[in-house]
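Coming up is one lone chain in structure tokens, specifically the form predicted on its own.
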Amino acid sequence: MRWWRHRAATDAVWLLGVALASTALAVRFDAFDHFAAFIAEHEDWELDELFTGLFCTGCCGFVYAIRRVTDMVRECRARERAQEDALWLSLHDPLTRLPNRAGLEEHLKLPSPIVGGVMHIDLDGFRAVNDLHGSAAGDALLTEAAQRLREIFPNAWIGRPGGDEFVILLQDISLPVLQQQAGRVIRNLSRPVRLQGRRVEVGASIGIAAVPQHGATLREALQCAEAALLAARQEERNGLCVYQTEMREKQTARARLEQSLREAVQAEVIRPHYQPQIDLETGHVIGFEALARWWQEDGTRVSPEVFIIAAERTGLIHRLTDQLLQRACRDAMRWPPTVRLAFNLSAMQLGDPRLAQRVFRAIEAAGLPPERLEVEITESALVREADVAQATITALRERGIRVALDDFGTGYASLSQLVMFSFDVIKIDRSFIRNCLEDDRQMKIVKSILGLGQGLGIEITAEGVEKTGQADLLRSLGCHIGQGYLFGAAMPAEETERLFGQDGQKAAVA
């Protein structure tokens, strides 16, 4: 718009100069008198009528030009407003109308205060509200949270960098006051909210850092607050943590682990190992459970409890699972045709409506019969994604794939899940098996689970069998399958074939 205004002004000056010069010349040489005399001498040419028409045409053209210029000015202004709106949208969250991550980055480029503080806030329980009541309720909850933060800090910079997280940047505030204000935020965000006629409660985890104690600039303090938030999330609901040096070390270690995990998934170095599952009556191997194992280049073994959580956090879990399942299906094709493959699915994966199709592609690519695959699902996954889980379980079982309820008794609403979902196998969690010989209460729980499974006609697998006495007890109580260090630890695919005889029949290991 500015360039157009500059060019228009330049043209106006030049044209005005031409007009003034022409007028001066016309006055100096009596141009109109000479022109009128010429018209009178040539009346038969109708020059007066012709120039009258040209004059009217010129006036109309002038009016037309004025209207077009007006339209152009209006269009330019509309374009400027659109550009301003686009710029605003690029820097703000349209839902809460707070600055987004890009807006946060722009703000951090400004000079930092000498004294200030940062709060990094995460809503506790937001995902549960979003899943249970729908995305519209989740949006309303975020809007309400943003409004409450504005009321608490009317003059502070407040942003929503993404998801259910908020960032507050404060000036001229000491660390003790920052802690008090953080406690106030937790109390306000924890107040119940009415959404769609329902009473909903969430909490807030907060990490805080101060300038200059934890960082010379707001950007450095924000990085410290992010590390403190990670620590606050590990506490119970409504956690509040002030940054400590060791938190940055943990954050650095976490970032290093995530980068190593990305490289490992890219290189497909995380491999499935297989723990045997034993028929407690015959002592024969009837299946293997695939367990992910990762050794880094220096020989360090990374615990699955660590890297599986990191894979879920970074979104790598889907690709990693596809790799492991495809490889496990290929390995299972080298076993006797009656030996099954058990494979775990994480709670996050069960929320993927395309999960069943991905499983089908893996077994089809390897040529593994569906009845030889057993998919294990945890109770917590069923509670989190009940509708999707129901559809996935139904699709898997219709294809002939067995479905096992893993870690039975450690999750939520186990009995209701047995009524709602259909399972082929129940796996007793190792925590009940560990002390069942010494602890009478544990013994009663094991007997109850076995009785429940037998009454429902569901096969029972006991995990964590480490002693001969445990195996004998489970066998006497009617447990079908045992799994644990008594029968063997998880082993590479090459070693599984040694458990079978030369004729390919299942070997007895117990």
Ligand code: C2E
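The term rigid core refers to the maximal set of C-alpha atoms that superpose within 1.5 Å between the two forms. Since we're looking at a predicted model, the values are computed, not measured. Numbering follows the first chain given and starts at 1. What changes on going to the form predicted in complex with the named molecule:
- Once you line up the core between these two forms, the Cα of G17 ends up 2 Å or more from where it was.
- The Cα position of A365 differs by less than 2 Å between these two forms after fitting on the rigid core.
- With the core held fixed, the Cα of L450 is displaced between these two forms by less than 2 Å.
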Second form
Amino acid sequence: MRWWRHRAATDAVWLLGVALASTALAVRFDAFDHFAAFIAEHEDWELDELFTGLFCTGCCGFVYAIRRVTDMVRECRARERAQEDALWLSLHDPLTRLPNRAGLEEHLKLPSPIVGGVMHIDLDGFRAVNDLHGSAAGDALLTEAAQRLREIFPNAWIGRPGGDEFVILLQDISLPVLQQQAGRVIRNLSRPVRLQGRRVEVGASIGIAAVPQHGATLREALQCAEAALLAARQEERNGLCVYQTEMREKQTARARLEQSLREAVQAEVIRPHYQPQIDLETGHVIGFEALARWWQEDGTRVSPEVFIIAAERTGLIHRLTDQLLQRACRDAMRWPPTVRLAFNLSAMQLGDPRLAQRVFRAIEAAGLPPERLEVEITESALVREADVAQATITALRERGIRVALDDFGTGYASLSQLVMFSFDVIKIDRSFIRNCLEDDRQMKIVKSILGLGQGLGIEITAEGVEKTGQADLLRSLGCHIGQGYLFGAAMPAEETERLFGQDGQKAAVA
Ligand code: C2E
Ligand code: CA
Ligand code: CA
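Output the structure of the form predicted in complex with the named molecule; the preceding block shows the form predicted on its own.
First the chain shown before, then all remaining chains and molecules of the complex.
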């Protein structure tokens, strides 16, 4: 009960008590008769008029008090409602009206069932719908997904902890039934949705875990389901994984890596190393590709293939790239003025509309002429972020920065991209060079990529050149530039200067 109600009630009881007691005393001692006699005795004091006035004022005061009390009650009710609304909003997602992450936390504080199950669901392809059809379509899709889940599980606890993720907590369900139900969820969520007159299809990946098999409480099972979802996401689409112990270990290792990456970016310990790129005709170094290198404090080296993905996942990629690019531009300023710097941009960054500005800022800060910078972009990035990527590539090229298509031949939309985007350089992926001497088919692929480049007037760089025979073959086929262990692996900035003669001439390698 509210404090004011409590006080109003005690006041009323007390006052009523006082009123009853005074009335009883007045009756017992004939107070009114004495009072009337007193008034009659002192007629000239005008006490009757005075008391009539007091009586009227008292009645009006009574009405006034009742009206103010009703006002107060109304105001208090409105305040209570507002507080309830605020509490609801803090625990729910207003879009789907499902509990949010805080709501989930609250629910997990309740006693856990002895037998139960958790499904952690992630929509596949949600981001594409958001990007292609707009966030209103994304919202409609989430609402529809929530509705379908409610239809499948009218009695279960369903929440949306964030983004395109849903959590379902079920009581008294065995693991096989849980698995069966998860299959049903995937089938249901993969059914097409009509959004603004268009048919849209998404999928769902699900991680599941059970109480008591995987955790003693729903909270523990939820952590297991999260780890299982990570594994399920690695499958193409509509993946379903039941928790296994190794998954949790993987998840912990991943969280540890992300934390130490955060610290490494903070301390700026990830540095670019430089791998020479060689003019195959003259043997001169014409440029260097910057490759990020990270040694952790305990001396273990983490591959860029691992930490770049972790940086993308955690959003650290923008800061890390700024650091690397700024440092690489400064290092490049110490090379002879014709030597170029090649720099890798990650797939995710191509979705950043401010990317071109960030690159311009880095070269301006170092004073590097734009013609000396070449950015390398992989095919997958172009497929994922076609519109923004096109705008970025155009902006970079207009400024005079060269753009290279990296790992050519490993993606699936290569040819259409060559038509859609303009590139200055194609880098043939090292997997084609590896066996090009022994494998006739590989050799033919290399030859046709070179022909394609010559036809389109695009320069070709061959990656992963490890043998003299490969370099000779590439040279005879008209390939301009080679890069690989034959000419040198990536080296720290101090060592690159060794490759140039004292007079600043380009050195011949191999
Ligand atoms: P990539 O751009 O294809 O880089 C070439 C990779 O091939 C490098 O691996 C390099 O060390 C390796 N390599 C060079 N020559 C040879 C050779 O002769 N034989 C073989 N087998 N391999 C050779 P690394 O440094 O481990 O980098 C792996 C990938 O990580 C890179 O592939 C690139 O996609 C990414 N990466 C590296 N640094 C950065 C960076 O600063 N930013 C971004 N976004 N990605 C980076
Ligand atoms: Ca590259
Ligand atoms: Ca490459």
